[in-house]
Amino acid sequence: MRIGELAAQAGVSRDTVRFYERIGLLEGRRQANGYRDFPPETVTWLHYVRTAQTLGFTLAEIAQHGAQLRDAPDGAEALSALLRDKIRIIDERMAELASLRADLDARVGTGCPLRG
């Protein structure tokens, strides 16, 4: 399928498809006429990429995990492990932010809030 059809079916722009191809998330074959050709399963992959981004995964993480998921004997379990790991990272970040908030709150109304 050509880039325009892929973009339309996946609900992304052609520029997004080109960008994903440039950074290695997609691989299209070049036809003799120079047009890109993508297999039909690329639509499913693009939906996965967009969903993963919504869930807080970076494009680098998606690229890395995509290869892991394709090679995993049990894709559902591999995906669950990735989600659990992301939850752990979010929990750690939330704890850091709570600590930072408490520190900022303690400094409000002090004579010089930037002193140790």
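Computed from a predicted model, the values in this text were never measured in an experiment. Residue numbers count along the first chain shown, from 1. Compared with the form predicted together with the DNA:
- Split into two rigid parts for the change between these two forms, the chain puts Arg101 and Arg50 in opposite parts.
- Two rigid parts make up the chain, and between these two forms the smaller of them rotates against the larger by 30 degrees on C-alpha superposition.
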The other form holds:
There are 2 protein chains.
Amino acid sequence: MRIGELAAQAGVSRDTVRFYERIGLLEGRRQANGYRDFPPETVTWLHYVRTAQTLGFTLAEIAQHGAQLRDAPDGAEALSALLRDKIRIIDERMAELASLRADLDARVGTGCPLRG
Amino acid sequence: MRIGELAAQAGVSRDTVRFYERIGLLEGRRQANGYRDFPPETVTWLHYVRTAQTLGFTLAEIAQHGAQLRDAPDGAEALSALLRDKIRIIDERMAELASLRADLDARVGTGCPLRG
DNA sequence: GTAGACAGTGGAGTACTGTCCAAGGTCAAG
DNA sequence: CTTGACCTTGGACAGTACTCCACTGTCTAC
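To test you: the structure above is the form predicted on its own. What is the structure of the form predicted together with the DNA?
Shown next: the complete complex, the earlier chain at its head.
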């Protein structure tokens, strides 16, 4: 898959793909003519990148996830472990939001919410 | 309250306070000697700023919240409205996280989660 | 009246995450 | 064999949110 198709399928720009390759978030194989060539699962990897970004990881951290995956003896289990870790973070984030929500809820309608 | 005390109570650096004043996130009253002088509720405002940042607002947007508050005929009601809006956003964010969690949950333990 | 903590300014620098551009190479179709 | 879509590179630029620095002024306590 060339860069244009990957970009379209993953919903990012070509420049973003090149940028991601530069910072090590994407592996760079090449065709004989110099064009980048990506395997289909790169699309899924980019979706994972967006997910992790949503959870507040920096691209550098996400690149490390990728490196861990490549080094793991069992790739599938390693990724499952990463995902379980993301789920834990989601649960934490939801708990934070719930407490923030309760806090805001308590302030709404009080005489002066800013001072509460 | 001078800048040092505000910074300590709000958990930000003095430079951050000065930066926030520069971009209009904070009002700048001055003592006779030129020192900044903040009312106590600025601490609460800074906490609000952190909350809004957590929810993904940029500082420019948050500064607009502040401007809206100042312009509102009923300050307390205006802030309550802002808070209700934040609660709505929190609810949306939690729904997103829940669906993300379900998605990840489904992938964990499958043969190859990345390709799913 | 001096030391030390605190305050002021302007401006430079940083990290992160892209985004754009110019100049040029590749390839399929007509 | 030219056109147009697609690809390459390097490097400049942008927006966000700080962070640091040098130099200077103010105030309190000894």
